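Just the one chain here, the form predicted alone, laid out as structure tokens.
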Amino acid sequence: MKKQELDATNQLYQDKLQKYFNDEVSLVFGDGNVDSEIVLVGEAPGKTEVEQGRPFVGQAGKNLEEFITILGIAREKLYITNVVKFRPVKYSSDTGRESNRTPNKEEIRISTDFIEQELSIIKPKLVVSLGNIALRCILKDDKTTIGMLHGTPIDVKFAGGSFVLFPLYHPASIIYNRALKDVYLQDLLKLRDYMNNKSLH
């Protein structure tokens, strides 16, 4: 039932940005298990995302794969996601070549319904936020910052539901900064407390 309700909702967001884009885009729907107390939510997908069909499969991906092992979790137990499903890029004129950028407004602005209709069909008890613009989008505060609250776990409402929202860096933050790699290993040291506490898996 899930399933085809997310397959439903994820016809329309592309119906929506074909319309928007006039033009077919490549998109990139959540992906795992439908059923899971467990949410991930992520930015936007890249190139190597894009190119096969799934979230989080990139560089960030890695480093993801060493987040979930942390925590002691299967992949193929969590759902994972991005609250923007098509890569936003830039393109350099000395080069010629195209690379990841951050959503804009107007990106998000268009796919937040569709972050929510997501969220209301999957009905986790825990959703894990993945840097800033997943964060913004669940608290509904654009002034908010992930450096103000990572690794402290807030009661939302969202989505006409209600669940706990754990705001962790995104794991591709530690690609560039790795200045923030004790910190975002403590942070899921607490969030796997957290889980074990709350018989989350």
The other form holds:
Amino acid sequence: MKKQELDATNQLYQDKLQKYFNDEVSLVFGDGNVDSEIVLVGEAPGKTEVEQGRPFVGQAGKNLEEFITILGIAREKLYITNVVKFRPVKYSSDTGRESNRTPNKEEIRISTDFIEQELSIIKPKLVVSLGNIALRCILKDDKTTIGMLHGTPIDVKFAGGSFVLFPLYHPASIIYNRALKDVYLQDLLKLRDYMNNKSLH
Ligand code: URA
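Show the form predicted together with ligand URA, please, because up to now only the form predicted alone has appeared in this conversation.
Full assembly next; the chain just shown is listed first.
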């Protein structure tokens, strides 16, 4: 039932993006256990994710898997998705090489309805946002930063329902900033305690 509803929502998003880009676009939809009480929300897929058609399977995904192990939960038990389901890219003016970039405001705006619908279908009790983009999209507040709210559970009303939001830094951020690793670990331990106290799995 949830699966059919998600498929229908995904099809609408695909149609909308095709009109927006006036072209076919490769999308990476949410993946995992649709009955999970816990949903992880990232920013947008990268190259490896588009190649494999699954979120968080590249380098950021490797870090994420390590973190999920610390939480004591199997990845298959969770539902994992992104705010933006296509890969935003930029091209180097020197080499012409393609690389990932942060989604822009318009790309996030056209994707927000769909992540709302996705969450209203899954109905999680806990949403773990990964990085600034997911945090701001869910709180509908462009001024919030992950530095202010990481590791703090927040009650959120969203898509006609409610859940607790637990903001984490993006798992890719420790690739670029090793100093964050300790902070990340502390946040994960807080998240693990929260999940155990609420018997979430
Ligand atoms: N980063 C994200 O935010 N999402 C992915 O799926 C991969 C990398």
